[in-house]
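Shown next as structure tokens: one chain only, the form predicted on its own.
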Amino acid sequence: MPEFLEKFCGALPEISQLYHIIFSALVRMITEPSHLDNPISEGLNNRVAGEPVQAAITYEKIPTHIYADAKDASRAVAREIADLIREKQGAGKPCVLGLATGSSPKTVYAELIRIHREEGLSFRNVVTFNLDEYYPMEPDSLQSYVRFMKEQLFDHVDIPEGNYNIPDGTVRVDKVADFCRAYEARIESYGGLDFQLLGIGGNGHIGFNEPGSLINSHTRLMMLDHSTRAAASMDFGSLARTPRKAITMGVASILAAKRVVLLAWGERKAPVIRGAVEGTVTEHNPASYLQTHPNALFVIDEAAASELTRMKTPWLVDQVVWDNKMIKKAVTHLSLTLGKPILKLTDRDYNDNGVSDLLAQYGQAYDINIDVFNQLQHTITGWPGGKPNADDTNRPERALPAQKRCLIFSPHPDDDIISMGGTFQRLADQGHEVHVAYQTSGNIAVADDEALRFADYVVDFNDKFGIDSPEATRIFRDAAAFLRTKKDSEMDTDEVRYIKGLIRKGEAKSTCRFVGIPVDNAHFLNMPFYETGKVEKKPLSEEDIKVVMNLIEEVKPHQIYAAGDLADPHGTHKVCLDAIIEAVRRLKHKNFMKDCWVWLYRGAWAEWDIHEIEMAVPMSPDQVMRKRLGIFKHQSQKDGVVYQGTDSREFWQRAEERNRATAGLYDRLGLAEYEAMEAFVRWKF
């Protein structure tokens, strides 16, 4: 920027916004004509493997890769960071890079050690300069960035130590202001960012920009926003114990490194990944000011891809195959659209809203409407495990074997309830025999207090029965001890989290006994991945999916449910399904796997997309309220959960409006009105 226009802009932040935007604007008019904000402008050559087909137009302002899953994603991130790393050592010169922390980054981190170990990569050149730390803190606390970052990559490469830059968040607050100059003025005196890597938050926020940030934001003290600190209270134990406070690189900063690219995973970021790629530049997404950078890549899953056009209409932006699954796709979306029932669209209707070509392939809309109407019908089954001595030609389920044994997978110890509690009853009261895995403890989402309490009832339970347990006394009388003296997010003792574990045991036993199974019917895993203490979990190992097996082995069930719940902010459901998919893999050749169907469900963070639902069980408002009864029954997780996130609502509040909404949905498409509903996807091995 001109030094006038500066010095002006500089006194006048709304111009200085306005500025860097139109200025960027022509910069890419120039050097990327492809990337104007037409909708229709050409397409952008970015197929990679493990992408979908490119579009032949876009509504894309940014170019945006889609990959198959994140370790995809990663790899090609890490080996762009590793080819730039040895360019810069040829050319004698170091490498400065301007690194992230949060969940999205982890893979590439540990593909880069992977390179540096098995490819000999150095990392003698390399200056490194991270995007934030929370403020106040510690550099050795646990939810430090200097933690994490030594932890995940810096204690694994041969950086010099000098060589890494984080913001301090132990630097007296009148001194924050002369820091942050000192920050940017490093990055300057090697020349700037070569590469910057960001993750997003949930807001939108790059680095820790919140909303409201402005275009030509340096190096701050920033308040962190409620969703944001929500997001990051479950490395903190709470909310009220995360920091309101961080140090973060701004908008310009970032925007001045020479290459940005952004990591996105998970569903739970396609609206905020939506709006930054296919939306207007605004400060209510600090991401959307990338569209103004002239070298900026998006690299996301298919998940967080799924509100894009191309994935969500992809017929609006090229020609598709107009296969089964494509059609309920694109009669479903039209319906909801335009609010009209199925059976009441018309041929005007499918060429007006870019469906004429499936019109053109099949016919007439009724045809069509019938077609689509009478599939949407057959998922709705009162029957989940098969309607004896019924025709099921057009059923969701087998009738035989009458009576099924069914395998639930609950990865938390109140996921099956919660997610299908209406029809783990269904089952239980049509005379299957049900059995539940409880994948995991979920000690760590048991509050110290409710520890405490339950440790002191064993206590006054012996004292009044003349029980004598000096064991029982020593340890309550240490948790107690210990959890009057807890840090934040200190590790709990082994004693304390196996009292916590115990508590949930103690609801999931008692939910099934509401349900109507026997108490022996349900299985605790303890799956060795889940017992860290921390919200961290280890990488799924081999004992996790042998666990697996060897109860998949003892049921020998007709039916699989598994949580297919890919948005869990934890990460917990998503390693436990990878664990039965292996473990399924693995058994399938076995003769009574031949006879076993495997549903997905969702949990209380998603659903599945109308189109995509296989199996929908509708719930009377006497079976919502029985539903409800039974999450009750987990009261450790009721009246404010440990690890809220940004949902301020119960469970059983989620659950509710989740079934219902999916309900509205049949109902808006012109079936049956039900009071709720619970959706499954068929997954074939």
Contents of the next structure:
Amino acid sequence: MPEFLEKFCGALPEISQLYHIIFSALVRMITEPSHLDNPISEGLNNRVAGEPVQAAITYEKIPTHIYADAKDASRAVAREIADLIREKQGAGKPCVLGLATGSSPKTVYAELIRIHREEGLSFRNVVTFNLDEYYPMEPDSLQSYVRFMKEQLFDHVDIPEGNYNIPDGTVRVDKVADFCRAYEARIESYGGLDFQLLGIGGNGHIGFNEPGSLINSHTRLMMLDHSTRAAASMDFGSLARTPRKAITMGVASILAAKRVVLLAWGERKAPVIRGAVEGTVTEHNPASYLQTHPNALFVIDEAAASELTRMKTPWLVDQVVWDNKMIKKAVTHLSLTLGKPILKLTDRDYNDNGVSDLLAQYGQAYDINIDVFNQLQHTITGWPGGKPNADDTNRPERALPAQKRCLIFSPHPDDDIISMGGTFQRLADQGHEVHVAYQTSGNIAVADDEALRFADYVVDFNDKFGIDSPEATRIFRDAAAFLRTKKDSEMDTDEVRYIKGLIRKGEAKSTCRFVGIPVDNAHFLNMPFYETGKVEKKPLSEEDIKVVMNLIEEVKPHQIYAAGDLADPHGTHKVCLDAIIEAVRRLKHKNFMKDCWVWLYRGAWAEWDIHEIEMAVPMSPDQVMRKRLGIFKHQSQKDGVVYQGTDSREFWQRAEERNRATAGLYDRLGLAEYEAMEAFVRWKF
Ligand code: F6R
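Form predicted on its own done, so how does the form predicted together with fructose -6-phosphate (F6R) look?
In what comes next, the whole complex appears, and the chain from above leads the way.
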């Protein structure tokens, strides 16, 4: 064989390898445009707060910054806006901002107000254009975006009144098209938007550009998607009262901005964020259009990032540190994706699915499988308060003291039974001293006619038993008169709110009786932050923290159960959790706290990830049924509750489906098959 041919043949494996590398690169260039358009720039794939990790491979087609929480993230965004305002000031130019409403930008606005107050940032050169407004909508209505922007930003900074623009929800319908054209022209007259701030809907909408919106759409009247209306119904009280239309800037109008920053907080946004950042550009997820923008940035918290490949399966992106949590995460993920119980996973399964590093560390699949299987096995217990006289080395809770004092914090009056009803019942049945702290009155979630029914009942009751109470009759008459003419934008009177709170209090007491704990162990904290009469709550105050601290000191619990909800970082559950965290932090030096363990349960919508669960309490079919009856005690929350949100299922259905799903996961992983399970994570303070 001629020498050159011999060399060629000898080099065949290398040539084929080279071919493979070039081919894979080409495929990636075609399927993942980010490798062409957005080479991994500084911070593109970094988790900004905490440990920055430079990913080796990216699936992300939009630069995305992940922060530990919304506060940190908002600070960074507000800083960028403040710098831009100052830069424009220096150049003697207006700074043209596109602004959003909704819960996401609130923390950014709060930080801008702080910078204005404490660092003297002036807004005199700022001109703003809001993305959208409901249609029709009066500007002074409770839900109007004009009111929102004034309350959240404009009233607290020195922006001149003529400088802010918000689509007009009062324009006559035959004039809307003209209005929209003029709105665009006005933006143009300032040379376009320097910066556009966005939130993202659960369906991917930006502004109110609902799925189906075209990339070249401009400011227009838009029909709102059902899911958008359902989410907005939280502000309007019911779906029927929620507007069907809105005026919104178009996708093209947004993409024309020189810089676009999109915010997303909470795990409810995680799936849509993954679609927008890693999926293809599609009208089904309008936020994905931002992949085509040369200067867009997503700023999200860890919960909203949780579905991104680098968070969900980080071993596919980069080298990871194989600590215990990561091992559990990878093995449970592998088992569930392959549809194989953990104990049946093979070396090949590990190698073929990007987990060969872990295999190399352990040596063989068998050892990893057994290790993770045992850990999961040890999370399961029918003794959430600890099993007396048992070896507790491998149990989630301590055996001693055999009779514990348990304090369940329930943000609303029904979260205890919805989220941990099976565990609540077991703790009571197993002889522990169980207390429940109802953190808020939950009064805004009671329908008006329900309040009237109860006021009427009191009058009839008095009548029947000869109780002379003209005051009760007056309260009923006033409430009836008020509710008959109550407008959408109107807050309830104090008396009506009080009646509503009492209804929920009665339901909670009824649940306690049903579970079998003394009603004296039900503590109604009525935390002040909640008592605004509106969906919008006050920030956590010293008074709120004190109420929680006082009760912990009074009960001196061995166990605290708290709602560790991440689904809605602005919601009531989060504020209630913050109060507990702060109270525990302040009390932790006390002697009794050394003996206190804190267990976190999740709200009605989501469950802990399987690899995070540290205690799983199984339920038999009978126990599931009993829990359902406990939830039924909350009559005011049945049959189309006020502020239902996007999930049309009743609470007992959500709870059962979620608890069955958890049991299903354990089953699929190859552990025992139960009817349902409640799950907890321990917070070690
Ligand atoms: C608001 C807007 C909407 C919201 C989106 C997310 O002006 O245009 O696109 O940004 O619905 O709302 P939140 O932030 O409440 O989750």
